[in-house]
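Here we start with a single chain on its own, the form predicted alone, put down as structure tokens.
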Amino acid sequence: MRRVRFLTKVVVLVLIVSSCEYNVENEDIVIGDCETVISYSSEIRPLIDTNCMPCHNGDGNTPFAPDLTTYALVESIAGLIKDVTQSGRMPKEGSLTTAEIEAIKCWVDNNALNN
């Protein structure tokens, strides 16, 4: 009798355990940080320089539009710049691609260096 009890407790607790299913699936997907160090001169100022100095080139026709000439004055609002090309807002004109976009968005999170 007791070989029974002890068989059966041993079936629920392994068929307890087996239910408990670990599902990878559901869980959110989280990409982590950016692993590459993204250059300011070789990656974000020829992005700039093409797909922005239409109408960030500070030469004022443009109103409302932030003056993206120099290092200094895309640093200051490097933040803002990631919000509006990750949101699509920016650039008015053209496109970036995602491999684009996801640059900024590094170079950004990694306290846009000026290298």
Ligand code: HEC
The other form holds:
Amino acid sequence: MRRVRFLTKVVVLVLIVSSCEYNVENEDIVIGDCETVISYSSEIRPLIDTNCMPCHNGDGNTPFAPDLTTYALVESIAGLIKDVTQSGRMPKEGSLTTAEIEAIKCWVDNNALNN
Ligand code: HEC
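Show the form predicted together with this ligand, please, because up to now only the form predicted alone has appeared in this conversation.
Now the complete complex, all chains and molecules, led by this one.
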């Protein structure tokens, strides 16, 4: 009887450990989609300043264009910014490179950090 209990414990432990490993591998795959960490201050902010500020500077001259002058404002609609750049709806004038569009996507997918 003791032996059976011991064996049961071993089996349960092996199952727990292997299921943990499985999860870790899965997370790696998700992160692998955007391997490089994108920095808000050195990549996203300059990109917005150059390509979006003509209209999104909050001066009221471009009605309905959400103010993107601060990190808090950008972060509050990060998902929307990803969507409109993925679809090519924004920038309304000018264009982004494929790398810039991808950088925005990765930054948003990695929780739009103030990094
Ligand atoms: C030439 C002016 C102009 C430029 C440049 C521009 N936008 Fe816009 N944007 C607008 C206007 C005007 C709107 C209001 C909605 C519309 O007209 O489509 C808008 C709306 C948006 C919205 C809200 C979308 C919605 O569904 O309400 C987001 C997000 C956005 N812009 C992001 C950006 C980003 C990010 C950039 C830079 C990569 C950018 N825009 C560049 C003019 C501009």
